[in-house]
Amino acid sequence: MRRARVVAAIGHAVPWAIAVVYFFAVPSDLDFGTQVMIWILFAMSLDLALGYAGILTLGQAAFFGLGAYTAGLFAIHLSPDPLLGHLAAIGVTMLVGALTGAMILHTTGVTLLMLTLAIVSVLSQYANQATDLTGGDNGLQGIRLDPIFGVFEFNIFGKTAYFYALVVLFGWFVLARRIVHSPFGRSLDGIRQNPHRMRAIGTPVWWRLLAIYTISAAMAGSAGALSAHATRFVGLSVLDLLTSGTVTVALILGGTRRLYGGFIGATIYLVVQDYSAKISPFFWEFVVGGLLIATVLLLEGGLLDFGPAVLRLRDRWQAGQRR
């Protein structure tokens, strides 16, 4: 058991190391590495809320961009200071999130799950027609930021954004983890596999399907703030649909209910985009979408079940052997 638990610790710190030694290793991208903690932290967002209590939702967007408009416009009209604007842009999502969502976590299934692209188109059509607020075709710019407790600048070189970046992943992974585990999350975890059941010995469902929604909600914002303080600019793409299908992609190919599923699935997704990009700018969605098809199809629980497959794998073959 003692073995066990410092496998398990190892495993928890390796994509902390691994963060670590690309700063030093690959200095020159730095920008790349932030956007993929971002997408890390945006795609740990919705397996809060679908692979853990299993709303089904297509408007994760919603959220993603409208903390990356607040704190866009924070920053433009209120204050240049990074940590209030992005305190403010976790704020405002939270209360969209929670009144969203007490307007349609009554419902479930597709209805559900047309209510939440409602959610996102209405925001997205806003945002193109509010030009005098957010910039429409041309995307919010203009974004001055003030350095980091008044001593870490942000930069060309990506630096302060990075590391900043990884800081605020860590303390939501720490946060959602706390809440996975606790009785809380247990809880959620029956909800979602058979929710009359958890209302019958009774559990508040749908006040706890609320809670964690106004949360995944909170985070998603935290992750558009953090892509509006890393490039300077929002653009109406933070709203689009298709950033909802691709943050659902990622975690699908990471696995579900893991949280490192967010890890594994928004890196390989962001890397397998920038390399295939540069061999033809489609050809990257031929992958993907290869990548996609047989993760569903051979992998259960997403490439997180990669390790464990082959080693299943082994042990029939090595039972047919002694056959």
Second form
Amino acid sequence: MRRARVVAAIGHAVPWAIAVVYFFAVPSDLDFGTQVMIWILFAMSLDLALGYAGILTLGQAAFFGLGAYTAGLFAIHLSPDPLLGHLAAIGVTMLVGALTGAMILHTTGVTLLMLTLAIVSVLSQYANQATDLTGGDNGLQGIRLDPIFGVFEFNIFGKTAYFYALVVLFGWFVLARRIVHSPFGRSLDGIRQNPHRMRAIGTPVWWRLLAIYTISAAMAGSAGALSAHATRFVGLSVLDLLTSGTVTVALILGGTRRLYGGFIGATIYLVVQDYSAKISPFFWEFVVGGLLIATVLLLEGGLLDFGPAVLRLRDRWQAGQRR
Amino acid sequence: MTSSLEVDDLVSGWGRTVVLNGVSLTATPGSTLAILGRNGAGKTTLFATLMGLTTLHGGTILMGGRAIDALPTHRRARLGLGYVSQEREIFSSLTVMENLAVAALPGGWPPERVFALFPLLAERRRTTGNRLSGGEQQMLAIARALVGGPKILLLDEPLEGLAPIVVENLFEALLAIRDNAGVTMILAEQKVDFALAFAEDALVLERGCIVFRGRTAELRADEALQHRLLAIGEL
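What would the structure be for the form predicted in complex with its partner chain, rather than the form predicted alone?
Zooming out: every chain and molecule, the one shown earlier first.
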């Protein structure tokens, strides 16, 4: 029992240790590490809505993009303070998450999926047309940021952005863990499995879904704000349907309902993309596609299930040997 | 805590299909009522209608004098309508404790009290729902209703499909709830002997209509009536 707890504690420390080691080991490519953490946060936000609560959505890019544009526009027009801009992005995405959630969460299945697609398409078209505000196809440029706490400056080496992303990711992770292990989080598990039964034991299902959808939106918006701050640029692609698709692939690749699924999935996705694109620009999609097919066919719980799956195979093989 | 239930001229079903046709019943606070009838008579539809899970075409439902027929399901549950469905519907990925935690409402039974009633569940408190036996799942389904603090408990064939020894255990527990908790209990059951031994009043449904309403003693004493209403021995 105690040993299991020590192993678990080490397991929890591993991703954060890797993040710190990466900072010192690969100082030349901190931007890549920052991108990975942003996508981990983005995937984690989807895990709350899709993985835990079973809200079928392909509209997560709406909140990522909205967060990015809010943070960018805030820096340009209101204040260059990155933390204020980040909070503004979280506030706006929470508000939009709550409003759109209230409109669509009484539906389920394909209807819900289509509505989430519609929301991201509307926002994307708006951003495309409102060139005065967003820069349209050229993207939002000229974002300047004050140093964080007046001390840590954003520069081309990306040290500040890296630690900024790491701290934000850690904060959201701690919150997400508390949420999913709380009775509220457990009730989301119940709602995913059987909403009728949850109603019959007195759970206001719609309100619970709205609450987690809003939190998930805020988390995705926070990831978008990190992206805008780290690159000092927001392109139309943040609101692309493909962005929703990519984060879904990353989450499913890593495994849903573990919170850590996004850690593995987003990392593998970006690393594979980076390396295979160096070999051939057309090759990486083939590799990611193949990996996804293999994962969903062979590993029920995503890549996080790889270890346990190997152990199961070994046990079966040993049982065969004994016979 | 307990409450009365008055149902008047209920017409309900699934979509446009009408299953219940003018069902009326009254349960006084703390009373016990058995709902009998063959498969397809409308017992489950009656419970589902009380919970607001069907299409209501007409009629009223009063709980403690208050109309609840327009309330959403979760509000009825919060007012004290506890429902143990036939399928049990345990959350398979949640442990026994978590299944109870998500259903706990203010004023409901504390976990220790349901564990005193079902000691077997106490031993399995960290086991997930998908690893419980049928009997354990049924106990958990009842326990999950109790932590919500029901004033009226609807039990849909809780003894169905269980081994005889488990049936006896469960029946003991149901008797303990009946005698000590002061909850109004409405039991739908195919096992007529158990149902008649359990409840003071009985109601027999046939094709969505009530064909008998009276004291269980009446039914127990009149075997010919039992035969006629419930077709016992016709197989």
